[in-house]
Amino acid sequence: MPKVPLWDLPELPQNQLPLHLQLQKTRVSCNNDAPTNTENVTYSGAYAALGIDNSLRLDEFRNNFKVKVIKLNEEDMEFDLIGIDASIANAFRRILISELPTMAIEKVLVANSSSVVQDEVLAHRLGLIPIKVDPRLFDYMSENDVPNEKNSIVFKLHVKCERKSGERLTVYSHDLEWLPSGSEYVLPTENSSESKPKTYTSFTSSQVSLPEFENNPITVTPGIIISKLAPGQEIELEAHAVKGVGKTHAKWSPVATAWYRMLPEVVLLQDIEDDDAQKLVNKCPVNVFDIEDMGKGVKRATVARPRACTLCRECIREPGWEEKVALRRVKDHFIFTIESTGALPPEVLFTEAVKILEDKCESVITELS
């Protein structure tokens, strides 16, 4: 940066940082060799020599914080979190992955399995099948609890490949049949004179009779291959699902992935025209730049799609281009993406993550008070 005499510096408005300090505070500069200004300036007295208070104020946070939904469907969601620190965005990501509960198959009772897939591998594959049910309708089951209609879901799988068919049979996840009345397998007991034999669950009523499942049967994500059976092979089992969280096992994670990135900012430091403009457009693999016709045969490069920038740095890799193009990241603007496994819609997942973070903050305040 060129040196400027003190008397030539422009007068600054009160309580505002100079431009170069403002850029250091709010932007990550992505240079050709490495990014700079990656740290956050959080110390309240960082700019005390300039008479500026850098303390975090709740009213400023409320005014600056925004959530903008960019894309939303049944499976994934993309939205912008504006005005927050990276630690808060990362807290949401970690909660989404490991602390939001779902229902997943935990226990598999194999009555018959003659396929080439070992029982342990078969049970593992069943556990990873997403179950389409709201986990908020169920209770957690501890070691001392008995499986019942409020803490368990039971599925049955019975598929056989007939010998005379001569062809292999593919077993899919949608072959799992929901048993709303609980397990059908009888527990081995010494007293066989009981009128009603005991099973592996203790359902007092059918789950179909519950109002939340009366017109909304429990299903799983269809189309997932469980195994393939040769002629004469058979699989017969029961699968019991319980409520859990992703930090116990990944099968309880409600998201396929949850990730974020800082908003890219692409700035042209000078006018790039004619041949250089075309060269810049050809450099970018994701078509961030475009050419605008300025009239009289002059063509100028413009930044058309800055959000698509992946910071591959191809546009500034050659010598001299860093003086023409600046690549930055906005430190308090995050592009957040949530891909749901299907148990809950992505917008509900984020809402539940906010509630969990709120509960954590309240518990900390309670401990400190």
The other form holds:
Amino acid sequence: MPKVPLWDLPELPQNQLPLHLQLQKTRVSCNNDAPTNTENVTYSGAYAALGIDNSLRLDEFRNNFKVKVIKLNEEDMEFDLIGIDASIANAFRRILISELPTMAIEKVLVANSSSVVQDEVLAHRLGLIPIKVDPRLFDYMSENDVPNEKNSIVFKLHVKCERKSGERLTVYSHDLEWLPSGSEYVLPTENSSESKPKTYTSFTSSQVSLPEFENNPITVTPGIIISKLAPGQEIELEAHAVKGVGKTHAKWSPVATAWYRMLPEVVLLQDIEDDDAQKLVNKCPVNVFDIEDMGKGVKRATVARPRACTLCRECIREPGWEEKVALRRVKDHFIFTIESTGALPPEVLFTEAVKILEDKCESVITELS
Amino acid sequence: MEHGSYKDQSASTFSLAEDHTLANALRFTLNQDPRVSVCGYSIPHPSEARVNIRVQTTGDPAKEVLKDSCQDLMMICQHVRSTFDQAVADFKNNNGSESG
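Next up, the form predicted in complex with the partner chain, please; the one we just looked at was the form predicted alone.
And the full complex, kicking off with our chain again.
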């Protein structure tokens, strides 16, 4: 910022910070070598000497907070959170990745596998397949629990590559069949005089009888290659899926990933005209700048698409350009992107993540009381 | 678990079974409370899910200030949730009517 004498500073209403302090508080300056002003000024008494209150007032937060949805479909969504702090946005991102529950295959009972893929590798791959079911309909299963229809889902995989075909057979994830009545493999017991033999799961009723699954069978994401079989090879197994969170193992993470970035702000500090303007437009790989015809043959550069800026810093790399173009980021405007794996739609995932943060706060309050 | 003094309730360290997710967000809301003079958090060892939150206030008992900050964070979350739901509903209405 250029040095201005104290008596030339612009007049501002009483409860506003001077402009250079506002810039420091709300913008990250992305300079050529490194970003500066990255710390958030959170302390309530930070500007007490100037008589300005920096504390959080909930009603002010409620008035200033905005959400804008840019893109939304079944698989991913992009939205803006405006007026929130980085620590809370990061908390949402961390919860989305690691603390939202999903269903994933945990136990694999292999009856027969003559494929070249080892059993444990096959089991690992099966665990990573996303299962398209709402995890809120199921309970967690602890070590002492018996697998029943409330806490597990059973899939069966039985494929054989016929000898006469002569070609390799690819085993896809859609070859997994859902068994709503539970496991079909019988537990080895001494007396076989029981009318109904005990299996590896104890389903008291078929999952198909539940209203959520009546016309809506549980499927997995199709088209994922599990293994390949040569003629004569066969795989026969049963896979049991349980509920878990991403913290335990990444297979239970409901998002392909979730990330955010701060809104970039590109400001032209001086008027850039004619040749310089054309050079600037050519430099930017994502076309942030545009040329505006001012009439009388004078062309000026304008910032057309600051949101597309990837902060590659091409426009300020050459010497002398840093005084002409300022690259900044707005500290409280986050562009969130959530990519779901299919279990729940992304807007439901975000709502659940916020609920989980609320639950955490509540548990801290009860612990302290 | 609160580690503090019986005589001076305004400064204590709270050891919780949490991680950066909650601790950083709580640190933000604590800092914004005008009764707080010092606050911060540290993780004693990364392999153990434990965080120490230090709160020093200008006189009020630290436990109450921490509870109030948790309440503030809950209000922030509830407001985020309702605004988000509203924004998603608006988006669906606008785009549903355009394509339909």
